[in-house]
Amino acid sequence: MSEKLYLYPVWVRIWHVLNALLFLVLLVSGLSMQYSNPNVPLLPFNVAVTSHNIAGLGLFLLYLCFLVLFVFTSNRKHYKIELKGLPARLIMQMRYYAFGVFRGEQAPFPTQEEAKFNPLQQVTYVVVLFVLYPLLIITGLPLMFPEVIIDNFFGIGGTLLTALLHASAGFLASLFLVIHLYFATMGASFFSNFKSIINGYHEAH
């Protein structure tokens, strides 16, 4: 019999859904600007640019809201990484994802009320939220106002370097999204983790 834990407060769920929607707009519009055939674009170029800029600003504001709530709510405890023994715990979790989950083994770090993330999730989310997101923002905002970008950085055009960093960060964020969606299916049932974003309850095995 499964156990339900209330782990996702309303603000986390709202932030998560809005964040996902905005990122999808950024993904489609970014791909349209970068890689689609100019004669048959995914989106008309002006629509892609406008929607990308609006979604980018929206994501920036959402990120600021996340930081404020991160500081002033207890949710931040789930992101506190215990460094002692971390490599061994990461290897255990990666082994479980690679083999154990398909053999029906017990998760080495089951979700708990005081620790809703396993070690691999903790490290990944910290990197995404506190390294990748800031990189997307600090490279994306200047591209909206290219006149503020320095002309030359150690022999490389400032705008080109900023654009390359932004595209690279966008690719990594897209890769994270795909992996995140895949691992979300590894719950008590295929859709249980997706239902958590609606009702706030994690359904444990």
Second form
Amino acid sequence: MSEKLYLYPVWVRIWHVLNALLFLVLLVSGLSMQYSNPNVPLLPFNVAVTSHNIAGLGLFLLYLCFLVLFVFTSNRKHYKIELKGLPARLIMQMRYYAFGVFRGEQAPFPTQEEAKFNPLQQVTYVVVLFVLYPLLIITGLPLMFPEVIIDNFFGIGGTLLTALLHASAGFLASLFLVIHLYFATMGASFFSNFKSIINGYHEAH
Ligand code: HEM
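Could you give the coordinates for the form predicted together with protoporphyrin IX containing FE, as opposed to the form predicted on its own above?
Zooming out: every chain and molecule, the one shown earlier first.
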């Protein structure tokens, strides 16, 4: 039996499952609004708008809870990016994902108690949580109350610009999710990382 490390504390697991569920509601309702076709709607338009607004507010509140717990717990140490030598470490990890993993090579940055993320995970989690999520929120909230948006921003309609930024951030976050799910399958077995984020224990290769 392979070694197990306790890496995902209860609050991370609760945050993660709620975050994933709300994100999926936002993704389906957002796509439904973006590509709405009155003849074949993914969701009826009013259902898409209401569920997007409710899940968006939920994700915003959950994100605030995440930030508080992030600041006051030791889990944040895993998100501290060491800039020195970062490009080389990212290239090593990408090379591993592109070739090494299929040749059965050792992971260049195996999961450890003190460093549970590889450099690529670290950078993507930091970008998603501290760039894309804030962008989604600061563009999403005004779209819920469009009267607060300025009419004109250097010749471009304020609402159009806000909506474009919101949809672009949503697209990038959705792209992250697809890649996140794919890389999550590269654990000790296909499902072992999915089990880890539910039961807290990482199973080593
Ligand atoms: C169906 C949806 C999702 C599934 C099945 C899923 C799966 C997983 C798995 C298996 C892990 C543990 C392995 C790892 O660290 O990579 C994980 C961790 C993580 N996921 Fe997801 N994920 C989902 C959605 C999301 C979304 C939408 C985000 C957006 C922020 C996200 C952010 C994270 C973060 C930040 C961690 C590391 C948490 C920590 O230990 O601090 N996940 N996820």
